Amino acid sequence: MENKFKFVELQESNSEHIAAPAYSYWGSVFRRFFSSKIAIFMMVLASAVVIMSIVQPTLSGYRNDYMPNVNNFSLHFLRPSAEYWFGTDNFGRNLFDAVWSGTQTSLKISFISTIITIVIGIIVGAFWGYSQKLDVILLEVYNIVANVPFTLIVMVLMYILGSGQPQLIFALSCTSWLSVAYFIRVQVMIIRDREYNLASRCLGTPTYKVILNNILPYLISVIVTLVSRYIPMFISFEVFLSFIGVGLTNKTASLGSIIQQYAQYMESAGYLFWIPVTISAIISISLYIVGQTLADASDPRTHMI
């Protein structure tokens, strides 16, 4: 009778094999992010706005100091149409060109301010979380600055420095990095003393590997959360400050300056006011939702679900 069984030798290495699928951190991040239809829609919407703000001013050749012939009354206050998608203003200027040029300026100010704030905050916060001597000094500085309203600090700095994009970027990022540094400091202090980090040090694991493998994946979600919060916040601050006349002037097209300039026509020609307000709201909401969804997807703890 033919033997139907085959003898298999015992291999000790097989007993150490873990029956689990291969794990990829970034693969899990993107898989979880793209599972949200709302986040995908908002990402497409935000991308379209950013692309338009880059391409449209280049194609139109719009200049912030451009002032057409004010005697051409035939172009004054034309409502949105197929020829003028956003209508024209009291000088006959095409609002479509002005809005996208202003969006470009607002996004540039917001992105640069966010980069400065996040980079300085992360670097200072990392050292702050490990150094006890630095902790004593920065805690006192933080307690003083945190008790002063951020809006008041920015307004005072703008009054002192004057109007302009560099001045506004400096005013927005001058003290905002301190809040980021404090938040990072708390996260570093929590993560650095966890059991697996202590075990890694006891086993002789190099410090850079502990940081890259044990700490950084947990801080990525924190950093993304901060970025998703500060970009819309800085856009809102730019719009608010320019609206009250403290930020950029009407000579520089930005969403805030456009809204401030056309606020007087809210009733007679409401499209001049509400269209840039709508664009500002779309940017803030879409970037916030995309950032928050990406922050949740970046948290390794959500990959276990």
Second form
Amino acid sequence: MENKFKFVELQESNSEHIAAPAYSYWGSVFRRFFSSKIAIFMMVLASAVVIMSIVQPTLSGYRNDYMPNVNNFSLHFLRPSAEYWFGTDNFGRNLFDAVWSGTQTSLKISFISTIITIVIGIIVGAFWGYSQKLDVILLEVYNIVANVPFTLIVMVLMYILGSGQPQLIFALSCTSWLSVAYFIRVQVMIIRDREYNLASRCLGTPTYKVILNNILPYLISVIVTLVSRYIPMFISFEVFLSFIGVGLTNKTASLGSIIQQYAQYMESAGYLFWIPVTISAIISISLYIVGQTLADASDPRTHMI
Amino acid sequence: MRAVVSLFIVVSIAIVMVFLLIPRDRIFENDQSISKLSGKKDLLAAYKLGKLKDLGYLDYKAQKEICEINQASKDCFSAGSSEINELIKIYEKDGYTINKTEDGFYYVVKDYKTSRLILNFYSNLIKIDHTGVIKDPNNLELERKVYFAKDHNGMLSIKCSGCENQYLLYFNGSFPFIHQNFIKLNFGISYPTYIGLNTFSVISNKQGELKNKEITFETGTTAKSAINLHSCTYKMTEAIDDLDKAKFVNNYAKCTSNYTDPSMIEVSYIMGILSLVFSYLISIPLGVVMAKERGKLIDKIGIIYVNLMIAVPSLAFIFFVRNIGSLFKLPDKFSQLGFTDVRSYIMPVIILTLLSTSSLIIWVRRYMVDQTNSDYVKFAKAKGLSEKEIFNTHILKNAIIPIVNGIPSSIILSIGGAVITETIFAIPGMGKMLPDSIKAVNNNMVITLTFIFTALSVFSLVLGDVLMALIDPRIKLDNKGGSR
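Target state, the form predicted in complex with the partner chain; input state, the form predicted on its own:
Shown next: the complete complex, the earlier chain at its head.
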């Protein structure tokens, strides 16, 4: 009975150590992200679409004005088949090539506009959240811009600037950064005066460390949410604007201009119209869901078990 | 006040950008008269300059006009006379550019500066009708008075003699029932589409076929006619002919006609209001139920729906829903059944409704969830109230606040949605007018629509604030708090 207990030597270094599970921010983010099966599926889909839209157009060399089969009427309006996966159009062009070339343009426009919007938005928003003087001016500007329907702003800007890719990117990101900045401002204002940040400041932590270690992890999920909202929104706008003829012209293949071009065949050759429409929907949905799941995963609060 | 300032700024920016950045040649691209004048250099230049003057780009005066203004002698009208040369020098000092036609006649041109463009727009914007408006040299003894009288329907109305309009205020059976002509908005002329009309009349005039009916005119003659007697405006005496004399006792003989179909504003308005009401009727119960059943099946389905609505491009969504509608034999173009058939409105209203539900649902749900976590709900629970009692008497009362607060942003959203939906269904409303006028390079129309849409959104925000203050006694509309 006596030897059931035995003396253990006191280990001073171990007693100093606080028992806590090892935590790595990005490790938790990825663990959390890959726990969702839908997200993995959507990520595979989204990356397939993105890779396809980068690789396929360079292989096919599709150009909207290049129509080698324009006089070969046997190749016009072919329904989707093993040879022509998406069929051919009124000039004998392969819709498969057209769609991927168009996807590339649409993705490019929406990615660039999103990057511009988000980057400017974050930088301005961070200053906005900290500076009182800037707050007075920018709040007025924001109130004016936020009151106007975004569709109206983009359309009038496109009307003034004329159709084209750089113009479209400019029109899309011209005012949208303001609402991002406003959003970031609010977040920064909420987080910057929290007790733990005040405590860090009192303990002498430099501001950049406060921003980097305390504020940024919280903002990452917000930023990813914003990105995942803006990408589909900009794709949607490109498609719509090109459809009504103020975005890109027929000369550039984009999802919007392709849909616009084939809208007249909706009844007679429906596949020409519905395939690009479906592709645009698939792209937006997959990118959006990947973004949303990533945003959830990157929120440190969800890492608590 | 803030609302007016922001409206002013937005519209001013639009005016400056439209007038300065759009190449003037583009305006004339769609005008057929230009091709008729090709080859006749002077006539073409005069035509273009005249149009630009009408549109408010510049000031342009031909030699004839210069002489008439300065009341010069007959000598002035001939080419190269000494009198015109002197007059031209005055204009040159004023900053006008002097040009000469092939025949040697002068004409002077001066572009308006940016500040002048904006000033011109706002100074012409509001037109007030009063007894001194009409200046007819052939009818000097025109009576000038405002008086009450019965109109041809036997309703009381305010009539005027000496004003532009005969009726200043009248009632009739068509929307909005009370009509006034005291103040009119004037945004300039529409060009190159709807030539000869004001942009505001284009969107506010009735559309469709002429509506003929038996009319008894003031002189007693009866005829089958489409004339809208309420719309009559002053016609110069020199333009009055025998036909007019047979119908009218005075100079108010320039009338517009009755048409069968509602105006663009009315069409957009009907659809907008309907879809706004429906989207609230759908979103509020759905959001409440989702908040109640948080984490359960109905909540998950709702969230999937909202996410789909955000992610799917609106164009793809509209085409998809429209196709479902065609399965039920609903028209996919508005013109197929026209204004009179209810079925024309069903699909556009459904789509507009669905487009605005997603943000509303998520808002109502979030608000309800926040409320259920608040202290007063916990206290009510501690008191021993049932879930139902808490929801119906405590939370719902508070939830009306976000519902009211969401109205402005719903209106702003539905303007964007209306542009897309009306374009796809080819509905003759204001929303479709925007892309149409952009394609036709109708500058004034674009500015007009910018003004109207911005005004709508800005004032809906003000309305939201006022409603909030009415509903929630805790909120006060003073200058101290709030920043809208």
